[in-house]
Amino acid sequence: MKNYAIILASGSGERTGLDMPKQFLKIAGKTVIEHTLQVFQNHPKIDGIIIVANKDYLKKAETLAKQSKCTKLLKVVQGGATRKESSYNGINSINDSECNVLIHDAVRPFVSSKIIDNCIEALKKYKAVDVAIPSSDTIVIADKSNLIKQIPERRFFRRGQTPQCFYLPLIKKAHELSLQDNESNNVTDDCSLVLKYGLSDVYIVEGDHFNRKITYPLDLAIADKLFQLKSLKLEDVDFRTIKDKVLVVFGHSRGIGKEICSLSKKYGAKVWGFSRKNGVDVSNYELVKNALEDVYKNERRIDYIVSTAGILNIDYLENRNIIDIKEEIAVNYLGVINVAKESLKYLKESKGSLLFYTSSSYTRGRAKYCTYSSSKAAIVNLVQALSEEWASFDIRVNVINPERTATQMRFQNFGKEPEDTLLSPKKVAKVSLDTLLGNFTGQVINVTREDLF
């Protein structure tokens, strides 16, 4: 049986009290909607999108879907002047007789694959789905005089997310039945209908605490700090596919860009490598450009390109020498922003993959780590928003972000550590290649021992 998505994108967006409705808001380089269709997108077991769009706006819902190549979407649709004439424009627009459909709110962009895995799969059973997680506070019944008249058993209490999922037969009995009684107006939720009319039993799903729901200012600025944090789960690719590619990786001699050349030649890459063994400090503009030119000239063309170039060095500010301050952001950062530079005309051609890496000191400063801590974080900045600027070239760009990783570096400053408590090189290196042939862009790609071992 086919599952639909039915993406409700018709909100006014009245309470963040902005212009523009909340799902059209930019956040981590893409709008809200954006973020939400690209999960149903690249969920296997999704068949087809259905937008629901504010009047006003069903230009720009398409031509948004379209943008960031959303294949699965079927149609946009207007929506009604309540969430439930809005699910129902999108329900009714579907031609199948029989099918799943999972209604979802746009601005959930946090939805989990898990989540729609699980929401498919409780389908087989029920045929009626919602997703909920239970309730953190204690629930309070007040009077209208504002005095408690009951304070519940917490543990009964759940609170609801989205998407709610359902036999659309039995969702379709439930909006008509809702057509004839005027007491259903007020309804906000399809789960509320199957049970008014008692047509069905509905299952919970548990959601996910990520699984926000964007509709005030603050839920604004909770949610780009989140999609900082995000972790893409990532599938595994067929490393055969970068046969005969060309990859050309910046610190290349040791550790994780080390592995990286040595597992991409082992699947047919042509691969050429860059350091300062070999002459290349990605800190000087001009070498870094000349190395690129040689790349092309000898192979025409450019595929991939990796920088793992970096420097550590840890002391309190106070006691850092000012030359070994600027060298170590010359590298870390600086380096980054050359490498980015020069590579977009290649990638441009290629439409290729540019891969950077980041720490997990990136979202905290800590103490002795400040110009390290602080470049890293500028480095995950810097992705994001070239990931804007590059989408209509098709260039993926990414950030990968491993746990403490067994690399001469680290022995460096922290002297030998137990093996088993560390990251391997060549497991990040295998993420990395995941990364470079997956088709998602602007993503901080977690990487923890949990993950890999």
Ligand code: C5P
Contents of the next structure:
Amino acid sequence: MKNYAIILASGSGERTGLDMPKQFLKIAGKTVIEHTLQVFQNHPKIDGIIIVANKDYLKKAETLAKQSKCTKLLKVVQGGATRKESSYNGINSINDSECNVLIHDAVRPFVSSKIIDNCIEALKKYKAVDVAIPSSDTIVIADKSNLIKQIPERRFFRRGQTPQCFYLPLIKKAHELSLQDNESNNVTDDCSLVLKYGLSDVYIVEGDHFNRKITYPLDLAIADKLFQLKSLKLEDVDFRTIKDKVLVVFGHSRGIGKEICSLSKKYGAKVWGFSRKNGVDVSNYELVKNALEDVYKNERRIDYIVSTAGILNIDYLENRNIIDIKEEIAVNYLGVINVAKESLKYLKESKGSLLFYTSSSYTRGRAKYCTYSSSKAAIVNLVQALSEEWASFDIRVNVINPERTATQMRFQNFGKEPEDTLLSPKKVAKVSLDTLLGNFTGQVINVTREDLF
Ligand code: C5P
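Write the structure block of the form predicted in complex with cytidine-5'-monophosphate for the protein whose form predicted on its own appears above.
Below is the whole assembly, all chains and molecules, this chain first.
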């Protein structure tokens, strides 16, 4: 039986207080709806996708789907005044008499392929399936005067998510019955209709806390952070895809850069390394330009460019000498700009990816680090901007944020520290490769000794 995803994107997004519906806002380099479409596009058991959009956004939705290579898109249909109407329009646009539909909020871009899998599996046994998680909040039932009528036992409560999934004839029937029923106008989801008319049991598939709905401005900020935290988990990266790809590493002679070179060589990449050791100082624009030209002359393409080159001089600003400061900024920040600027033409051609490094001090400056931490903050900002400038070229730009790492730079500045308090450069190299080969952009990838997720 075929499985179609209906992506509901016809909401007005009033609650965000922004002038554009939230599904069309950009997070992590792509609109929310593109992120959502990507999950269904990549799921092997989804046969087709229908987008339901407001009449003013029909064209935009179609363009975005095309832009994100959503080849499973079957049609974009016009939504209605309520979610229920939008969902009905989506359901009605399907001609197959026997199939399943997975009705999903466009504003839930974190839905996992595991949830989709579990829903499709559950549809073999049940005609209606919902996704929900236990409620961590106590639910109170209030009356019109804002007085609590009842506080039901929390353990029985779940919070509904989407997709809500159905055998098509069943959900069609539910909607048809609701057309003659004014009381159903306030219904905010499809499972309610099935229950209201007693058409079927509704089985619950376990959702997850990431599968959040973006509704309020705060949700946008949280979603941005979640993309940062989860971006690697969303990918299923196969390092073997780097075989025969051309990788250039600036800062290759030691530390993280060195580990990236060995790991990618192990998987068959053609690796070119540059550093001051072989005469390439990233703070010198001409040297960066020549290095990349040289690689291109030899390989006729460049797929991935990484710059780990950085220096750290610790002391209070008053004690620092201006020549050292200029050198630090020239390497740490101008170096990144030099590499970025010269990388563009090659990465445009290969639709490749660029990767830089920040430090955990980027979010908050630290005493004695002021020039280092501010140059690292600047890199994050630059990466975010470039990811937007270059999204239309299909170039991805990200930045790795490793916590204290066992590199020579660290030893030189801090002396010997217990091994188990430091991150290994090998782990940072692995995450770097994940990021180069993944498909997200504009992200700060935090690397810690222990994985948070
Ligand atoms: O309004 P609510 O938060 O329940 O919206 C959930 C999803 O339903 C959103 O993706 C929104 O775009 C969609 N929706 C719709 N048509 C409406 C209202 C909401 O497609 N009239």
